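Next up: a single chain in structure tokens, the form predicted alone.
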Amino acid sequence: MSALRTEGYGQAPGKLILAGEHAVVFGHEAVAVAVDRRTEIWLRRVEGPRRLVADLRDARLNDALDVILPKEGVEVSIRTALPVGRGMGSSGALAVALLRARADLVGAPIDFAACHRDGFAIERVFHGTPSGLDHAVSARGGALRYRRGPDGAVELSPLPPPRWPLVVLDSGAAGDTGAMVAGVRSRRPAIDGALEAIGAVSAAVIAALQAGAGPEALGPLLNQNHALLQQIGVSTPELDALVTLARQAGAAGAKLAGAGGGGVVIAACADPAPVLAAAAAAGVSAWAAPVAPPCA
């Protein structure tokens, strides 16, 4: 009989949504890519009450741990390179990394289906009614087409990822995904046409990726998606200013990424350098974000 494992480890990448925010909650397609910034979690068996070692400051974190961990006998250490509340899937990466760490601790491998199924319970602590997209792309890596029907059934398939990095510009302000999703829901059915149009942009992005298109083809689609996100009321003046900055610096297109109300903007450009330089000159934190490869 093998000895009881005393430690477990799990990690998962964050994500960026290329198209489909909010519309995906209501049954439309979305497209997302995993990014090469990650959350790592270590679990260690200890005596006494559960201990948390993390720089994260979120009152919901212990509630999320309660979903799959006991309140006694384990130390949880969390390290993340993802900005929290910025639309980069920090809670989805946390959910997947936590599930993988628990699986490693108990010596039972966990597959994508189990990560996606069990990740919903953790994500609900943070977002109330998540679509499942965030933790799906964190669990699978690469680029992903995703749709969740009204019955909860999920359709997803891998896509060819962009062969060039996206540029991420951080507004420095956190958004509240649950509140933004609730706000969009409260504005229906008046905005249903815009949500349907966002779904159509997603379909065009899927076709562009399947054709191996570059940033010049993808950029105008990002611009369309951002205009529609403005229509449904989830952008902010700060996000709009970052979109304008990126476009004026030569980006083929840019949009907010995530639920809005704060967070990051993504830009598609053949050469990230001019956008990064413009962001630096404006005092904006920005970086190039390569796509994380699909999981083996």
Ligand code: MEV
Second form
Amino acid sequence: MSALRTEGYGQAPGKLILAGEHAVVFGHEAVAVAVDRRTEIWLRRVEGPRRLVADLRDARLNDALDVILPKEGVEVSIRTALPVGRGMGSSGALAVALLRARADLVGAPIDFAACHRDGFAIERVFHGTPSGLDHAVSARGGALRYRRGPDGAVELSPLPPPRWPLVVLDSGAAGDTGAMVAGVRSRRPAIDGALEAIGAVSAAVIAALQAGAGPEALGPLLNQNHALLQQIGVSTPELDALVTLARQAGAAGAKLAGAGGGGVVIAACADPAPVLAAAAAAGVSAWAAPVAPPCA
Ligand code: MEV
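Following the display of the form predicted alone, present the structure of the form predicted in complex with (R)-mevalonate.
Now the full complex is given, and it begins with the chain already shown.
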């Protein structure tokens, strides 16, 4: 590291997947949006062994820091509004914020391509075989169409984000993305048809966003995606109950978002208020999540 700067700072938003989780690991298209909840990281040069001050607990954190930081001479402070294991891209945001903080510390700006390439090594510590979707949308912001082919070549392009907030309902339980992805892999090839159908839902979501669709048009696609996620074995009774709660309260559609096995449900609602009220009455933490704008 250069001796020029003594401190570096980086931040990145979390994400929600509108369509295509799991299928994206196996070469199909997916659509994600960055959300307005962030991870911030400060790096400070210090004497002695690396120090970590973090408001999150994750046994893999030090291994992730080892990927790009020395074990000596730096203090790492992490503050995050993203709960771990809830499908909101906490590890992708951590990877991007960390790379940006190191770039700031060494005084060499990092572009999207380098951030996405180097982010894989950090994401692998958490997830084993990430598609790269999570840290791509975290680094780009806004809404993103993403596909990573079997040869590793990535196709991505920005999409017009929904102009209305998604409603997020939190199951309160954490899922393990690596374990969920391994489970899906073990059920192939029997579920390959469902994975392909998820890719087709993503294509329909892309077309809907490009046409400026509102919640009424997006909702049925979220419902289809959730049914397929049930088929590939990643939903839980708790997530299914939140999907039902949202739909019964007037959402046009809802699905689990992220790896499943826990985490959050997202709902497309013309009016978020009744869904938020139903969630509050059921003791479920829920909020309207605006999309984070694309990075400059
Ligand atoms: C996790 O947020 C999304 C998954 O599709 C895994 C990945 O894309 O790496 C389940």
